[in-house]
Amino acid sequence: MKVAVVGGGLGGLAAAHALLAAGHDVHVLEEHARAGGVIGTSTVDGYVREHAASSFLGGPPHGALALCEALGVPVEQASPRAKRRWIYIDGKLRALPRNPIELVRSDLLTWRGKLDLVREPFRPARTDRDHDESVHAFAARRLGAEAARAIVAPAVTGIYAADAHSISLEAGFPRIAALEADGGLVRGLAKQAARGLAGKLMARVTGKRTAEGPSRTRRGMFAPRGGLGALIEALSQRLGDRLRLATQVESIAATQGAKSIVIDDETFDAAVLAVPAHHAVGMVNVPELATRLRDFRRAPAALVYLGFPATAAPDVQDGFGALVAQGEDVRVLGFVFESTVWAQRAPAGHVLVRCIMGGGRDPAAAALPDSELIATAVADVGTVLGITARPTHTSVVRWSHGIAQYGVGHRDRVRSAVAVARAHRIVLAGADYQGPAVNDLCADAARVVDEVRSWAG
């Protein structure tokens, strides 16, 4: 089939790569002069900056690590020094516990908050499972108010730059929602482990292999050597002249009978719509679909990069980074100690800190001028991390619609939009729908191929 992929971000490129491997005639239409969307890597003053996401977890069989290996992209694993994480709450930087002993000793929660965590397996399961709930509502109900505020809410901010009250549990954290459906976190894990063991025992008895698909890849956190831009470059090279850069799409319309798609003046058998939903609204000449695409939201984001002499910032050489709890008297949402996590991200004798601002929690911050963003970040680095030296490097990367927001009810909105799109031979792909993480965007390519295959012949 001749398939158009509208949008050359990571989701579009991964889908195009998978469609090409499946034997389709693929054409990627990207309006900008470079592919990758928000994802990219640049070097300024010897500091390596990621423009959006910076890493991915190993584990998923169809995730980013498997794609890097298939494309021959060298990867590196996060430094062992990056295992510690911190939460800034109640005016103090506190270590996030990594095991039960650290939890007992931690000052992140009071004894009452710790006892609430222990009670999780004994709390009744939610009875109203037909309706979605926010991550904060789930966490407060099962883990207690303290853990919801001090642990879960900052984690949500680290992923979605959003308030945990506004993010869907079902869509934003589907694995946790699955555990909840099995009776809770501890009981759900026990049931899932039991089912897995039963499946393996049955396979041994019957001599049949279980249909688990490809084996899981290595565990840990990874990134392409030199940054995620290397993955974008490899995908672009694999697609070759099938990737049409600087190609503006004005109109996407289904023909009568929905047997083909016309994009401007060119006819295709199917189309993959892999641009942000708000951008796609103006392209699709399918009013019913355009109406549904308006329901998806993104939040603005700004990344402020600060470089310091290593001697002036000893604390950022221990750990992955720090997240800021809501309600604190700073505007930065979180910090990533880039040069600690990854090798060769800063010149010798220096460190690089990434400061995350804006998002759904504080969208106004992302609109500040660069000078104000930098001044705010420098002040907050001093307050939270105790760095008082003047930075040797400052730079800003900003996106007006950078981070997909998976509000309560997101899954229902996706189902409705996908159904309408499918009826017109359009597949919805990208960060607005099935998952915003690097692994989600790579793994979603298999679903795209299945959708297109259903129209073949």
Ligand SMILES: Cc1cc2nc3c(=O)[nH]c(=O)nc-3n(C[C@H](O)[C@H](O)[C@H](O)COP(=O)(O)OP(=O)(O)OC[C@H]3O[C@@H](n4cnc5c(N)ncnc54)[C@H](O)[C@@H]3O)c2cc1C
Given for the second form:
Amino acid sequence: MKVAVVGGGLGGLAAAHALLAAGHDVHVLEEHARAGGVIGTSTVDGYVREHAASSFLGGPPHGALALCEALGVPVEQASPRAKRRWIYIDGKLRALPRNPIELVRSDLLTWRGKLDLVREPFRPARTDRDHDESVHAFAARRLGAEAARAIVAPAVTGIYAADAHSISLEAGFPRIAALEADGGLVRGLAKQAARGLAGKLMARVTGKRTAEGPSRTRRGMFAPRGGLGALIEALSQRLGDRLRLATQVESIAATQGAKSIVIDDETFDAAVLAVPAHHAVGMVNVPELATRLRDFRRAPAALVYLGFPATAAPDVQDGFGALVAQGEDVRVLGFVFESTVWAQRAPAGHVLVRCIMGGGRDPAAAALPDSELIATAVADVGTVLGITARPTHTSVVRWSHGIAQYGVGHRDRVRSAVAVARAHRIVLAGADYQGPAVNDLCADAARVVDEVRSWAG
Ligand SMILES: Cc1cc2nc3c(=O)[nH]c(=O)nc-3n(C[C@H](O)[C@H](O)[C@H](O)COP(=O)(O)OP(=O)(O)OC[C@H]3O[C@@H](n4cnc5c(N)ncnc54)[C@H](O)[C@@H]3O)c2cc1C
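Form predicted on its own already given; the form predicted in complex with the ligand follows:
What follows is the whole complex; the chain from before opens it.
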């Protein structure tokens, strides 16, 4: 089939790569002169800056690690020094406990909060499964109010830069929702482990593979060596002249009988819409689809990069980074210790800290002028990380529509939009629908291929 992929961000590129491998005549139409969308890597003053995603977990069998391996992109694993995570709460930086002994010793929760947390297995599972709930409501119900505020809400900020009250549990954290459906976090984990073991035993006895397909890949956090830009580069090369850069799509029109689709003046058998939903609204001339696409939104984000002499910033050499709990007198949402996590991200003897601002939690921050963003970030690394030296490098990357926000009820909105799009041979892809992370986009490519295949012949 002749398939157009509109949008050359990672969502579009991963889908196009999978469609090409499945034998389709695929063409990616990308507005800008470079592909990758929000993802990109640049070097300024010897500091290597990620413009959006900077890493992915190795676990999922069809995720980014598998794609890097298929494309021959060398990857590196996060440094062992990056294991510790910090939470800034009640005016102090506190370590996130990694095991029960650390939890007992931790000052992140009071004794009451710790007791609430360990009571989780004894709480009844929610009976009303028909309605979605926010991550915060779920966490407060199962883990207690303290853990919801001190552990879960900062984690939601770390992924969605959002307030945990406004993110859907089932869409934003589907694995946790699945555990709850199995009776709770601890009970669900135990049941899943038992099912996994039973599946492995069956496979051994029968000599067959389990339905899950390939075995899980490596554990841990990974990134292409030198940054995510290398993955975009490899996908672009693989697509060659099928990737049409500097090609802005203006109109996508369904045809009578819905057997083809016209994009500007060119006819295709199907289209994959991999632009952010708010861009797609003005493009599709299918009113019932445009109406549904208005429901999806991305929050603005600003990244401030600060470089320091290593001697002036000893604390950023232990751990992945720090997240700021809501209600603190600090505007940065979180800090990533880039040069501790990855090799060669800062010049010798220096460190690089990435400060995340804006998001759904504080959208106004992402619109501040560069000078104000930098001054705020410098003040906040002083307050949170105790760095008082002047930075040797400062720079800003910002996105007016950066991070997809999956509000409560997201899954229903996706189902409805997907059904309308499908009726016109349009597949909805990209961060707004089935998962915003790099791994989600890579894994979603298989669903795109299945949808397109259903129209063949
Ligand atoms: C600051 C930040 C940090 C993040 N950190 C992480 C992380 O650490 N780990 C992780 O897994 N994920 C992370 N993410 C999420 C992840 O990077 C994004 O969700 C994902 O890259 C979005 O990809 P996309 O292809 O859906 O959209 P985009 O990257 O937005 O791509 C859409 C493309 O469509 C093109 N386009 C738009 N209109 C048109 C048109 N009319 N015609 C043609 N083309 C058009 C655009 O130019 C763009 O290239 C982060 C995101 C941000 C913003």
